[in-house]
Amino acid sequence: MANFYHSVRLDESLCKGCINCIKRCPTQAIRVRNGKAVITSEFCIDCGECIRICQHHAKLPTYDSVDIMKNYKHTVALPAPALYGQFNNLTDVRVVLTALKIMGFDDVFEVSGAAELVSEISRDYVMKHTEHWPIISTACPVIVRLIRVRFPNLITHMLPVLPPVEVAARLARKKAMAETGLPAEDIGILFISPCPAKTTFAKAPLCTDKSEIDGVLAIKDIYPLLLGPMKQAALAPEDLSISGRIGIGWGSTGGEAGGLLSDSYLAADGMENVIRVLEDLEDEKFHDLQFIELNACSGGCVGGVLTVENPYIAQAKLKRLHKYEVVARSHLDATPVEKPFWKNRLEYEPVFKLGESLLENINKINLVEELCARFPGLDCGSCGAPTCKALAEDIVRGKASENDCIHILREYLKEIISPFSMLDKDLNQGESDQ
């Protein structure tokens, strides 16, 4: 019942089984077991952070390859306004949106279009729920995952609206229909992602039945595909912008946040940051806040692992970029958006349960206790998991072994050579007495 679906996979060939990934994993989801990483389902978020960390390379992101767009008759790209923000020079969104279409999409239909709408919904839904402030942004896959199994008491400050992307998803078939005549099954609508996270959310969302959203492909592939077709795209632009400084801004940290019109707000990103302000948010530590924009990845998506420039090179392109532009240039009186809110709540999975009673989950956690009472509390990660505490948790489990903790390991070993050692020694006395 509960959807765990994962966009990041292990290259068993590559993976050395170093602990490079289990130490940067923010809910520990990563063992190294018989040499290799694992991932532990339940507790994985799809942040990306042990695709960014590997120096093997052994972490990959799942999307799709850009052939997608033959199996379809018509296909639509759905740009990331992180896609803005990875070139040199550009002055003129128009220009990357209509080399798409020189690159082979029949049309384009601007993800930070639907943004503007998003934020129109979402200032509408600030001001009437006043009672569930902070709100808590929900456009990043990631933090709403996070959020399912970690933070139970925060479920109720998410904003319930559906992320750009999956608005621009429907409006973008709605519209190809009508100009097509054809199907919804032979349009393509296929996004262009900074990360891999989008693609849990298309083949797996939560609070929604199904996405619109056919193909999820990344920037770092598309990237070197349009940079021949920008330059001719430069001599003629095609007026297909439907965004303005609004929209765009949505591609980098504070940008959603923005889009409200209020000064109520805070926007942390990166995974620690973002855990930490979860943390004070449970404690109730904030009091006069309206919104709270949260970003897996530092930067926000122009952060994320699929796209190819330095986010921060990158957030100043697209500042540079809408610094000229109209506020916005999609509204909902002209684009209204039919059920824009979340269908299904989002249900409680508390997956770091120990066991399943209360009394045998005392006994578990006095284990725990009692374990990490006995490790030495190095964190070495010699023994697969990322900590002590963590190692005490898979053995109470029952999924690791006292012995997997190498320094116990020693201990055990030496009080078993021991009577042999001092055989030893009486054996080397002897030598050098004589």
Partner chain sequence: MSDQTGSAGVVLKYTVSPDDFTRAGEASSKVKNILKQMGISPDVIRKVSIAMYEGEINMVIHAHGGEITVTITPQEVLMELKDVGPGIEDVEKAMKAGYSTAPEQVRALGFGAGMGLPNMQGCTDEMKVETELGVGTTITMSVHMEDK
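Return the structure block for the form predicted on its own; the form predicted in complex with the partner chain was the one displayed.
Here you get just the chain by itself.
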């Protein structure tokens, strides 16, 4: 079993033991035990849904402090296109890019510029690999991890290309080393992220040995620090932008698919919708589709839990911003970049299996079905598991008992109390007869 790094953590001191998070988790990774939530590491895909739903703020994202900039002689900011959707009345992305330099970064490199390169690579791959249609996007690390643990039959459909942020990091480091003469370790490549899942990718990337991202900063931390410098930058913005309509469009749902310049696609966002699409794809319900774009967050990356703006307002802002932009500014024929295909094959992680062998697994599945038949099927969550089936699986794994179900416990207590109730009734009857 692989080691699992996670960018979502629990603050037990804030947890009230409610069941909101266990109901929202798309992989049923959370249980409530002894009045506190517990995250099952191997089930978690770092989607951030528990952070979004927890009203007590007990689920927290992991990312770097702005102070990480002090650790390097030269720092390069990698702004996600979702960053542009956070500001009111923004008409020129160069204002944000210039403000990042005024704020303290030595240089900037737009992730949206790398996205335009990935769009070109994706167009070529999709047209050359019709046998794998529909091709599933892999830019969102949550989707990659979800398919790895829950939809192994769809792995062959996945686009084997590294996400734009990693491509941007590699190009930014190469550029910085050439311009400054500094060694790689003195250069800090810092991604300004809309979600904690990018931290997971930077610390424990899939399908590549190491990420070139040195740190992940939250949009919500950078946003207030930019407001002052943006006023200054607006007077004389530097020409730092390397992306157009295609690259900026990646910040919201449909942007990646739009970069393919094809109408044969499907774009879905939000974990519930994503899972429905993947289930339908497994059931072969889609025909004549070339590409499927999937985003874990509603609205796309603008809906990440590390943003500050409402995702749908941010989506509208991005559309207005790139409406009059050129189609693209970054092109493969003008950018010396090594094709960023996966170095390692994505492997299925059978984290949900109940037994070590096929026979053991079948026997335990039968036990789960027997237990489910005894449970009321209410999926109330009072046991600390999201569903009756999840509780049954926990019991088979040895992590829970039947009496965790309050309905089973009530019947059990009735059986214990019943003889004493009858004895008490007989005694009362005897006293009345006397």
